[in-house]
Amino acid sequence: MEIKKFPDGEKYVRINCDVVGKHAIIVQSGALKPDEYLIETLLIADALNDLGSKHVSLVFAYFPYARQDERFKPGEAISLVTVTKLLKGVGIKTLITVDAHRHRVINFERIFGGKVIDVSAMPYLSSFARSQGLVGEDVIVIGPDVESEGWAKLAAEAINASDYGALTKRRISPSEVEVTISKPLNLKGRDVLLVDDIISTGGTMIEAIKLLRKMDVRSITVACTHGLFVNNALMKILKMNIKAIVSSDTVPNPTTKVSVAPAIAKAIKELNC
């Protein structure tokens, strides 16, 4: 590929190989500057299709926008369907992604009009800070909200956990939210694997991990497949006195430590395009 910006940030895409009756797969990461890979994204597929491409599949490591998945308030867009009809317009048929965040979709495919399949980072953190020794025998996976306890099952799966739950959120404003516990949990001397599929403003981890104080844990690790961590949120999370933060390199930053290669590599080669 040839990528570059005009001076005026327009972005210029160029194909530099033969794809006639080919599969085209673009690997892409939506994280940081969402506006500018997608529409770069969008260049690459179409030029892909029309230069001849038999198919063209895309892996959205971070699937931008998602978060916006219905009208919270009247007039807003639904942004995660917006960027869904862009991509199927520009002749994407395959949608590789990992963890996206759609809490409240079900069905996925029927909005996209295409194959999806939706991988996840949670077994290999959750087997990165076992084999590290940031967690024991008695671990137990909790996720910061209700919408995150199925990332904390497959956490808690990878390892063979005994245990697993979550907490409940209540947002109070885009970068405010309340973190309750709903149901009882044995967590006292226990170490406690926090996870979540995105870190932003960290301020849902910093609540959790309060509440977790609280209960008299041994020792909290966090881990998420998207470390986005805006705002200075690394070092405010760092400062809550926990053992460790690891997260996958969709988004690479400093946590990174574990690859969600294989587990791409995995879901292409059952694409069969």
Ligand code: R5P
Contents of the next structure:
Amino acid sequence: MEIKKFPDGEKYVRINCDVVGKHAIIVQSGALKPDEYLIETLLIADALNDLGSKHVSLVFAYFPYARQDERFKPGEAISLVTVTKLLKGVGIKTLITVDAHRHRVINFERIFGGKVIDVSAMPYLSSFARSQGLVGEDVIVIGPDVESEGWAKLAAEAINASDYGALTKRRISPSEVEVTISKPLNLKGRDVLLVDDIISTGGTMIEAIKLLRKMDVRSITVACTHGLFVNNALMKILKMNIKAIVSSDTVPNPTTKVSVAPAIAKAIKELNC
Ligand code: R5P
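I have the form predicted alone already, so could you send the form predicted together with the named molecule?
Zooming out: every chain and molecule, the one shown earlier first.
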């Protein structure tokens, strides 16, 4: 494809190959420049359909606007739903995502109107942590908020960790959170693998690390699927004296150590288009 920007900031897209009758798969990231990548994706998908592709799929490695998956305050736009409708509107029939943040949207496939496969980076992240020495019965996988408990479970299963659990988070502002413990967790002397889908400002991880320290854990390894690391977040986390930090290649960054490509390739094969 040819992708350019006009001097006024608008995007130009040209599909420069024959797509007639073919299954076209767009591989895109929506991270860090969400508006720009979203418009680009819509232009590409619409053009592919218009030019005669038989089926258009989208691999959205980082699904932008997904965290606003509910109307938390009256009058708010639910951006996850809006973006999904736009993707559907340009004829994207299949969606492959990675640890997408849509806990509160019931019937996501119905809103999208097509098949959705969500693959996870958690097995890769936790296996990497294990290869770096995070092994033994003292290992526990923890999510920093209730929503991440499912990912903590997946990560724990992948490395046969004996235990997993989640802390509780209350968001005060886009960059401020309060992390507490609401369920009893046996953490003293444990090696913690702290996992989440996204690290953005790092506020969530930093507060979780502070809390875990108070609980006398032995070591903390941090893992996330999408390392956005805005506003110097990585430096702030590294200053917390953690054992290691790892993320996947959905948003390439200095902590990227694992690739989700094999999981995406497997999902594409399953589509059988
Ligand atoms: C939100 O619930 C996500 O799962 C992450 O916990 C969140 O995006 C992290 O954001 P931040 O790094 O800015 O605290």
